[in-house]
Amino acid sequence: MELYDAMRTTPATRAYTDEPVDDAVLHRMLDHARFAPNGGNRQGWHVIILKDPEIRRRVRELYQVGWREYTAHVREGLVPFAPRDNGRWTGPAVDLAEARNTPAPNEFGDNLEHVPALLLIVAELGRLACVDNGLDRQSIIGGGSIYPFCHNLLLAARNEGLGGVLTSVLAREETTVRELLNIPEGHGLAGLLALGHPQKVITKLRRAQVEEFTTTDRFDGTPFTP
């Protein structure tokens, strides 16, 4: 697939057919995705491919708990877990204990164990140059050494005729997931990548125009146009 076509037609796909994803295809995708740019070429990612049915079932249960917390924010009109105080995290915006006990049905999450391919993306934190640590705001820069690899996988999936989505909800249960999968100290969950043959191929995506998010010289400068 031509690169620009892939970039414009790669949605977050959460509904898949029952057709399995061949291991050879998955290996080929990983083989190409590994060339993603990353800080210092330290390649701080580790991929756990989840196949065991019992592990998948437990991951689904943990995902559902995180999803309950997520949707509790949405019900209040909030961006889940966003740093609301001018980019600073000041604590939960909702009652998390109540949220965890409030059912939140979700077709994708409730059937997560049946997704054709599940890849847990783990980051070795000591390999990430988080140069915004210590600033008076939420740290974000470390992800720049992990998420290009994740997006390469999504582009590779599109090229292979597959669909996928990178979800971060499982991070809410990171401690339990680390115990379940023997993930050592010093590592964190970057995301869970679900892949499969899409039930519906979506190729028309809605995004803001360049002039809506790009300015010249200053944040409040004139919109950038050619």
Ligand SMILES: Cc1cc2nc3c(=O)[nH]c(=O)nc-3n(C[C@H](O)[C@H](O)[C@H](O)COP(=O)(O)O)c2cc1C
Given for the second form:
Amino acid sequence: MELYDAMRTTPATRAYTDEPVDDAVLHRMLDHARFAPNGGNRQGWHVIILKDPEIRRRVRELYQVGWREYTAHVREGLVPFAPRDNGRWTGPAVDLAEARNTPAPNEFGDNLEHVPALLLIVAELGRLACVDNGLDRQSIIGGGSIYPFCHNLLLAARNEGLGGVLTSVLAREETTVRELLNIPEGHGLAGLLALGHPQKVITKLRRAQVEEFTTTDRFDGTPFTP
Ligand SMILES: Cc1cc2nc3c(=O)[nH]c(=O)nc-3n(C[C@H](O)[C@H](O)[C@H](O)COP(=O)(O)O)c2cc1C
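Give me the form predicted in complex with this ligand now, not the form predicted alone.
And the full complex, kicking off with our chain again.
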């Protein structure tokens, strides 16, 4: 695919046909995605391809729990687990115990175990130069050493005629996932990537215009136009 086309037409695809994803295709995608930029070129990612039906079933259950916590925020009109206005996390904004006991139907999550390909992306935290650690706000830079790799996988999927979505809510159940999959201490869940042959190819994405988020010289400078 032409690069700009791929960038503009790679949506979150959550509905797939039953057609399996070939391991050779997955391997090829990983082989291209590994050239992603990352801090200090330490390449702190580890990918676990989930094939075992029992593991997939457990992961689906845990995803559903995370999804319940997520949607409890959305129901209240909140950005789930976002830091407060001052940029700091001060604890849950909803009753998480109640959220976990409140069903939140979600076609994608409720059928997660049947997704053709599931790739768990694990980060080795000691390899992430989180240079904004210690600032009095939420740290964001560490993820930047992992997510370009994840997005490369989505672009590669698009190039292969596949669709996919990077998901994060499973991280709510990280402790249990680590036990389930023998993930050593010092590692964190960066995401769960779902992939398959799309039921429908969506190519029209809704995003803000450049002028809405780009300014000149100051945050409140004039909108950037050529
Ligand atoms: C860091 C990150 C976390 C995400 N977590 C989830 C998730 O847990 N579940 C899910 O269904 N989609 C998840 N998404 C997908 C987003 O919802 C999607 O990228 C966004 O809504 C834009 O969708 P579009 O490209 O189809 O317009 C996540 C995306 C990113 C980048």
